[in-house]
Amino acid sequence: MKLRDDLDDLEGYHSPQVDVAVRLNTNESPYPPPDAWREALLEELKSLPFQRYPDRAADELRRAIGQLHGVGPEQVLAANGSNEVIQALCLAFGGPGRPAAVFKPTYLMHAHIARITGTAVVEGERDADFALDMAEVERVVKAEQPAITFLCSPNNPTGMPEPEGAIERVLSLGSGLVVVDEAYGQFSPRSAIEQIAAGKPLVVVRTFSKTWSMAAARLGYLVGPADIISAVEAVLLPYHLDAMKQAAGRLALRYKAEMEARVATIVEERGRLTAGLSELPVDTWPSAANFILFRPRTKDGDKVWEALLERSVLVRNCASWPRLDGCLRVTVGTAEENDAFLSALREVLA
């Protein structure tokens, strides 16, 4: 069988998984979830009726997420990771003749998933400092009339939040659905969830992978107006979210204080890592996420990545990504991991 013609040249989204002492390449939490959460989940699994299908609507989980954000369960949709949420949005609102807009550099999966769903992608460029250029956004939206406009705040891979007022300005252009990906939202002082309202074509995507320390569970969710949530539900497969995942997410939300403590620790370490990088011959971008983008000034980025790997430190090589020549991205780890990274980088750049 031949692959669809429009997918012939499409490459997957990959991040190396190798055995190293310090793994700082995939923006995971360096800290595990609370032991009490593990115990509560194991206890619940003992009585789970595995012979029965899960709650198709995931009502209890949606109610708990809604309480976290001060919205009703009808304004929440849970799925298998934020990427499935993005796929469902493209299936519901994209497709042939209904393009999606992205502004590079940004999260590569937005364009990747859109193309897989048969949604054409129109691209704009961020400014020289990788901030969102509103003049460019207006140009792309007015010229292409996208059905979906993807924003990412904090943006991946730069770590920068979208500018104050940017979401309102994009909404004012009146072209389709505005999707704000907040995979790293808890690390940032601003969230677009507060701007969600009935009649406003704005939704926010979030994940349990980062701040809730649940990357292995692959659980994400969408917050938005009830009519948009209902439309997205229509394209999901029946019983798409298994009972174990629903229980894991619902129980995790009982440990909000512990999550916030982990976030505070990571933000503190982000500041310390930023200070350490400022003493080295690298350029960095201001981050509101749990990672930092940097570019070595004196050595080739690919060679620096390889030299770090030789020292058992793995970071993300972004050097081949659009406009990111020579750039690397480091996840904020534990204090010990961050010290090991800085020590190795100092040695490599000496």
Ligand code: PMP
Second form
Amino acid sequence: MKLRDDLDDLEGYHSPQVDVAVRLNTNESPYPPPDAWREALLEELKSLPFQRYPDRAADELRRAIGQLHGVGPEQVLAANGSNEVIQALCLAFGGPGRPAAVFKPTYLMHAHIARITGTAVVEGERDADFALDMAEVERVVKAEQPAITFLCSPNNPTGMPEPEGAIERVLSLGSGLVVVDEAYGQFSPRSAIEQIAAGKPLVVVRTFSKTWSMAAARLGYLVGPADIISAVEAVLLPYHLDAMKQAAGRLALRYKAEMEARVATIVEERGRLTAGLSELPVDTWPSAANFILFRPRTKDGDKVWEALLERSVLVRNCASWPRLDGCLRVTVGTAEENDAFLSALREVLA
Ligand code: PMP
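What's the form predicted together with this ligand like, now that we've got the form predicted on its own?
Entire complex below, previous chain first.
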């Protein structure tokens, strides 16, 4: 069997999962979730009725997520990672004749997932500093009338939040749904969740994979107006969210203070990493996330990536991504991991 013609040239999005001492390539949390959460989850699993399908609407989980953001459960939809949320959005609002817009460089999966769902992708460019360029957004939106416009705040892989006021300006162009991917939202000074309102085509995507230290659980969610949430619900498979995951997410939210403490530690470490990088011959971009994009000035990005790997340090190689020639992206790890990364990089660039 042959892959669909329109997906012929589809390249996978993945980072090698090689065995290394210092793994700083996928923006996971370097810290595990609290032991108390693990115990509460194990306790709950003991009496979970495995013979029954899970709560199809994931009511309790949605209620708990809604409480976190001061909205009702009807304004929340949970799925298997935020990637599945993005897929559901494309299935619901994209498809033939309803393109999605992305502004590069940005999270490659927005375009990738859109194409898999049969949604055409129209592309615009960010400005020279990789900030959202409103003139370019206006040009693309007016010319292409996208059904979906993806923004990412903080943006991956650049680490920068979308500029203040940008979301309202995109909304004012009046073309379709504006999706703000806030996978790294807790690291950022502002969130678009406060701007969500009935009748406004704005939704925000979040994940448990990063700040909640639960990448293994594959849980993400969408916050938005109730009518948009029910439209997205219509394209999800029945019982798509298993009972273990629903419990894991619901219980995790009891440990918000611990999550915030981890975020604070990572932000501090990000500062240390930035300071360390500033002493080396690399260009960096200011980050409001748990990773830093950098470009070695004196050596080829691919070579630096390989030399780091030889020293058992794995970072993300973005060198072949559009407009990111020679760039690498490092996830903020534990203090020890960050030290190991900095000393390996110092050696490689010496
Ligand atoms: N959005 C962005 C911007 C990301 O960087 C990631 C993870 N790399 C995701 C979404 C997907 O996260 P998950 O599916 O684990 O929730």
